[in-house]
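Let's start with one chain on its own, the form predicted alone, as structure tokens.
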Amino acid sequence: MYKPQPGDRLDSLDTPSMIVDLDLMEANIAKLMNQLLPTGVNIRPHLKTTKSPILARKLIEAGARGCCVAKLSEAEVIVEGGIEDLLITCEIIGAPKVARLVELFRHHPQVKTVIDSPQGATAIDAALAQAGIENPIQVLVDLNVGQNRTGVTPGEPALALARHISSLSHLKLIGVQGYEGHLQHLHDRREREEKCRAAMTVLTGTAGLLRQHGFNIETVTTGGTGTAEFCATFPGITEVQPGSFIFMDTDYRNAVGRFFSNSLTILATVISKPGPGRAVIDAGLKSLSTDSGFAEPKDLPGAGYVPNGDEHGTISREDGPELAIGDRVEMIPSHIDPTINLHDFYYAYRKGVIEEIWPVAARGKVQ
């Protein structure tokens, strides 16, 4: 059985397969590097886009100060990888999340999270105290600053919970996020930047309102690949967490322009020429997401795709030269995080050469 390795061409790889053009992808970082380091503020990208500890490892060469993660499982994964600096952005409730965040924290003290409520500060207190665990873990109160998800209302509320958390003797406070996601996709720039500083206005806010009281602030963290840029320059905050702009997606590209280039496709094979303008490819709802609409052929002007099942989809075409039977497509992806999760592993190449197989390490850690 054919197994891909570094140096192999890109059309010996079976399809559907992930691949990644690392010029565009290295490019993408230092487009964002050079763009938000000089501001000062702390770059920690978001890894629920890559779900890798090696993509982890070259963000953090390129200048990166610590990462993100969504989910406990994620940061299990990232950890094992051999990063020890990482904020879990979600809130951790339950007993069986909090007695794997005990033990996690244990090996891994560079482990911080965040805490929306009072129930889910006692309750990693109380787990860590349990455990006789006496260096306290690192929060950050999650401040809801408009996108209605998770995070304790801005001012007294905020405030309230700060005094709930410095109450308990094995958490330590030491800043707040609040994250914008329902702007990062906002088309009119100049919309999507006065409702960013309007929700980060609240966030520093809050952050001086916990000051005033005595609380030791020190990291103010927002932001996604839609809003970082505007977010660094804003006044209080330490630190952002774009993830997408490494390998972007139609839904990012449509949103905030092309400064950044899709440097993540899914190869696919046209299967099946059912008429003339038509082709089926063997891509479907099993390897691209479609929350944010559907994938897009690459370098194929006018022409569209539609799933049509999970191992299947159809690209419609007016216009251009026919696909044949056997001809390789590459697909942008709409949404890149969900369609980054269906497959086992990146296929990186230069020149359309393999250089590097990553595996998507944390692909369905969800718990």
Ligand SMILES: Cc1ncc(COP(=O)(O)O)c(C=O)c1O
Given for the second form:
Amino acid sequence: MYKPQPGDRLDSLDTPSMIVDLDLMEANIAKLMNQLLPTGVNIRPHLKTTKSPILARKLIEAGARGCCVAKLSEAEVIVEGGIEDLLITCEIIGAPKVARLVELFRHHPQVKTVIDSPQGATAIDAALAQAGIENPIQVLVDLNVGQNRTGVTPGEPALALARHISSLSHLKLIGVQGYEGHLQHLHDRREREEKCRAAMTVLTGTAGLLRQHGFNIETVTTGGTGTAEFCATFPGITEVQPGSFIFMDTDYRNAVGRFFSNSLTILATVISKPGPGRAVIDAGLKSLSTDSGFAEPKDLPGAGYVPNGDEHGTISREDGPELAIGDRVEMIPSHIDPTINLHDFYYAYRKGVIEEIWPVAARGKVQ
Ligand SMILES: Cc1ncc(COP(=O)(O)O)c(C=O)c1O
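Same protein, the form predicted in complex with the named molecule this time rather than the form predicted alone?
Up next: the whole complex, starting with the chain shown before.
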């Protein structure tokens, strides 16, 4: 069986395959670092996008300090890849997950997590005590800064939670997280910036309140691809968590523009030609996510794509040369994170030649 190797030409890949233009990806990383490092903010990229310790290492080599993961099971994979300084940005709730956190923390004491309830805090504290682990786990209060997803209410409720956390000997409160996910894709840049500044005012305000009451709030962490540049210069923000910038997608490009390029595509093959102006490719719902609209054919002006079930999709084009059976087409994902989670490997290439092959190591790690 053919197994792709570095040095092979992209043409030799079977399809659908997830391919990465290394020049564009490296430029995205350099742009983010050049934009944000001079502000002095810590860059802790979110690995919910790439799910890869190899890519985490590239980001750290470029200037990032530590990484975020969404889930505990992602953290388990990423630490195996040698990245120790991880912040888990989703709440750890339920006995099975708390037990896994304790085991992870026992061997990887730089793992940190967020908390938005006294129950969540108490359960982790009790499990650490029962496991006989002496050193406290570092935790951040997760604050609702407007997304209305997770997060304790800013102000007094956050202060009450901080007091509760500090009463527990196996938890060490080090900061506050407030992710403004609802603002990332606002198309109007000024509106995005203004609403982001309002959310940052709430976040830093609560960080200040906690400090006034004697809590040692070192880390104030926030931001994604659509807002990191605004967060980074906002007084009191110490850390940003962008993830999608490395590859981008059409949804982000349509919202925030082309400062970062679409560096990842799904390579597909035309497998059938039902009629003029139409071509069926071998990439459907199992290759390209659809929650943010349909993927876009790359370099085929005027062409549109509609999935036709799990394994197929139709490209329609009124003008321009006809696609032929056997032609290769690159599809730009509409939402990068769930699309990556559908694939086993990244094939990273430069000028048509595969240079590196990276497993999507934390693929399917949703627990
Ligand atoms: C808590 C948190 N931080 C950061 C990010 C990164 O956002 P993006 O991939 O839009 O850059 C996300 C994405 O959902 C997130 O949930």
